[in-house]
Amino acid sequence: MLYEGDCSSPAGRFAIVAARFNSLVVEPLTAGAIDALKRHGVAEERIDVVRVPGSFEIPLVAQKLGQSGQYAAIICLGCIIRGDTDHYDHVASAATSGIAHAALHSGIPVIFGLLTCETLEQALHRAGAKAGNKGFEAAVTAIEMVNLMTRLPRSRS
């Protein structure tokens, strides 16, 4: 049996978790989330967003929201830059940690959209510019997910 999951209009609620930090990237990722969700039918009223300081926050919101069973999925947007200290070695380690945590502990797919770049420039590509909308490609991850999710079996209780 194969099981694959596909991009037709899920059921559920979907929240994103967006990092306020490095809004300049994070916004254009937290619309293009948002427009994929709505071209791939998903009505308005059931997308949630909720913003965080920064990309350290995400986990422990994702995994809150993730524990209520109010949605489908969650997708975790935000952005890292590469500074002169180590200070983004941790945050990008303990993001990326955290927010596979809170997918394994939740049981739903908890997505991971944080663009962990170099250059405010190579960012801004990944948010829209050049390189696409890796918000909206995490959206449709998100859709993907759910859908899969509901054609895997269930585990015997």
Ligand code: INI
Given for the second form:
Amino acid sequence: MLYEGDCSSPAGRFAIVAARFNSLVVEPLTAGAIDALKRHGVAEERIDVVRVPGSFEIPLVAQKLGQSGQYAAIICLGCIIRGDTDHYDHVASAATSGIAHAALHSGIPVIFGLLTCETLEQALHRAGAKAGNKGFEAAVTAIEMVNLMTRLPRSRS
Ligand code: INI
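Form predicted on its own done, so how does the form predicted in complex with the named molecule look?
And the full complex, kicking off with our chain again.
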């Protein structure tokens, strides 16, 4: 038996948790994610957007939304750009492990749509300018995962 999700129109509500930090990049990521959801049949009324100050704040909110039982998936969007200090490493590592933790503890797909880049230019390229839109890709991943989760064997209760 092969289990795999597809991109057919999923049921349920979707939440996007988007950081305001580096909003020049995160705004197009958010628009890309909403565009992908709508193109896959998710009406705007089924999409909630929650804004948080920075990427560090994303995991707590993603976990709370995940545990609410109201969402099929949570899409996390942020942009962390390396500066002159080691702040980047701390924020990136906390956000990465926190988002993984939120997925495991809420039992629904919590998608990692954060850019970790060396420069603003590189980030803009990944937010729709040259190298695709990672927000769009994160939303497509969410759809595939939601469809996969509905197909996997249920736990015995
Ligand atoms: N937050 C980001 O989303 N991206 C960054 O590049 C960034 N840098 O480099 O500082 C950043 N910092 C803020 C952080 O996410 C928190 O909001 C802040 O530390 C308060 O907890």
